[in-house]
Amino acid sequence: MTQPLSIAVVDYEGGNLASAARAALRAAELSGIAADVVITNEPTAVLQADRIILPGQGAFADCARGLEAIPGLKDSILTATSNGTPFLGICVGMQLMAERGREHGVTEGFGWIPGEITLMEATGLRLPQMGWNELELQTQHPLTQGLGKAPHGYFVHSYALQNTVPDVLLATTDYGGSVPAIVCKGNVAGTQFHVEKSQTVGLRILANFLTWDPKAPV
């Protein structure tokens, strides 16, 4: 009998946590895939996930001293997904993935995308982002696919990665300039948006992140 897929809602006092697991349970059941998903601090159940999801709000360095805040936390994320389990982040989750963040003054990141997350430029619109945008899909990926004509995500935020390289960009917003909105390089992934949020879009993310391969070809 094959074992349900095993997905970890990284618990450091983040935010979203109880939604994002819910989106995700949601989108393996529509999608008829086996799954149990699991809101969790603790390093070893993360080692042993088959997919991870770090959710986030509020501030850049108060969620990565969250993170840094619970012994060996931090620690299985970067060896679970340096042995290539897949993983999203979300939010700032997502932000947390960059290679540092200016909010609150500088925070190291993981350094797996390129670029820093610095306070928005968006000349004559308000800070944050919040609502609806739509997604301007850059290149063909599985976590994309089926998304359909013109889709939309569910933004709220201040701040947005900046400096990075094309290479990593899935999709863009435009809100006062193009800001990255799902990035992805090798086996880790993210949406500044809130995928839990944005209803029939956000759940087809989930489910193609559920069943997505990053050693297949592209």
Second form
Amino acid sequence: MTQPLSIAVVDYEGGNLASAARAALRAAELSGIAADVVITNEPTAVLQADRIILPGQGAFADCARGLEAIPGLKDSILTATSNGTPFLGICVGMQLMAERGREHGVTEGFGWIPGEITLMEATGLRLPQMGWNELELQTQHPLTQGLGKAPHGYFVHSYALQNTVPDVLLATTDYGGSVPAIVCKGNVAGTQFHVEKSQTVGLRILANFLTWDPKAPV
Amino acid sequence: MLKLRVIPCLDVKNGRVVKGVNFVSLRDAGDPVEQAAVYDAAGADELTFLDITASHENRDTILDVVSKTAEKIFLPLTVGGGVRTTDDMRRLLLAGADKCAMNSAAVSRPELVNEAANKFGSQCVVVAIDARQTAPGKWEVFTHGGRTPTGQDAIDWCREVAARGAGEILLTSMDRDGTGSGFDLDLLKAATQAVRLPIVASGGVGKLEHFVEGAKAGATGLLAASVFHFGQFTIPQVKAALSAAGLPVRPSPAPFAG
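Provide the structure of the form predicted together with its partner chain, given the form predicted on its own shown above.
In what comes next, the whole complex appears, and the chain from above leads the way.
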């Protein structure tokens, strides 16, 4: 019997961890994958996991600080991903993949994805962007297979990734201009919207993430 | 393009739905978890639970409801009623709520909005405002289910909670609530012009065109309770009416294909 897939949802008091863990478990069930989901702040658990999910809510600077406040946790994510472990960041967890954030001062991100996180202009629109917006797929990718016609994700954010490169964009959305919605490079991916709150579209992306076999580490 | 949000609201008392209607598919019309699942399948864009449990001893019943709902339904969930402290919020968020709506407690201690936003982020802080018209173009904030006047101007209060870090305003017209005569459009227009935050309109829906009017007045979320509970309209009917008026709605997502 093969071992169940181990999924670490990283706990740094940075988000709705229970929702992310429940959605990952449900996605596994729906696709017939045996999975163990743990909510953890232990570097060893992150290093041993088959998949890493990093949720995030609130401000970029607070999340970055929260992650660094737990000894060894950020390093465990950097080490595991450089060894090839697939990673999924959600909302601010996705934003942390960028070079830096400009919410509450300038804070360094993981630097995996070119660009920085800045306040959206969204001229004439409400801020935060709150609600369902359409995902415009930019390329074919295993993570975005099977989403059906006109897939929508649930967004809640005022800051977004800017000045990135087209290569990393799997999907964008339109909010007073094109906004990165799903990014990916090597074995690390992130969604600006909440996959754990995006009904079957989110569950499909999570299920795709669980079976994803990226070839080269970031 | 961002879509309008159609938001059914369930009034929950001691863990049971108040005014629950027996949908054909339900075993138990009073079970909020089952009702939530029906709305989820029908294409609701979010769900709101309003906890109207009066006695302090039964307040934790909502946590169980939230937790069971969040296990089944992967849709944003707002919970309001009885949110007095950041500890109350923490319990609701841990149970699976995505946003917490505070009302009377924020009026009596506005710093609560700042504390909540600093602790959990603005995205989960909803300030619910119950407003009554007092003069043309003037509305006053009421608390305790619309019984207690506060002397506070409702539009000024919108501006203040925005500045304090709220992420959204749930704006209920107490004049219209339960009348079926439509949202208070002047109130909505005044509020949406005063702040940039998303505003959820509440109170007064009785006809399909009321949803269209609310959206045109600037609300990006449209909340209703009884028209959905009593089966007067379905969510697809509301979305069809909005769409026919040229307003953006989310199509119902396809079922999960394995």
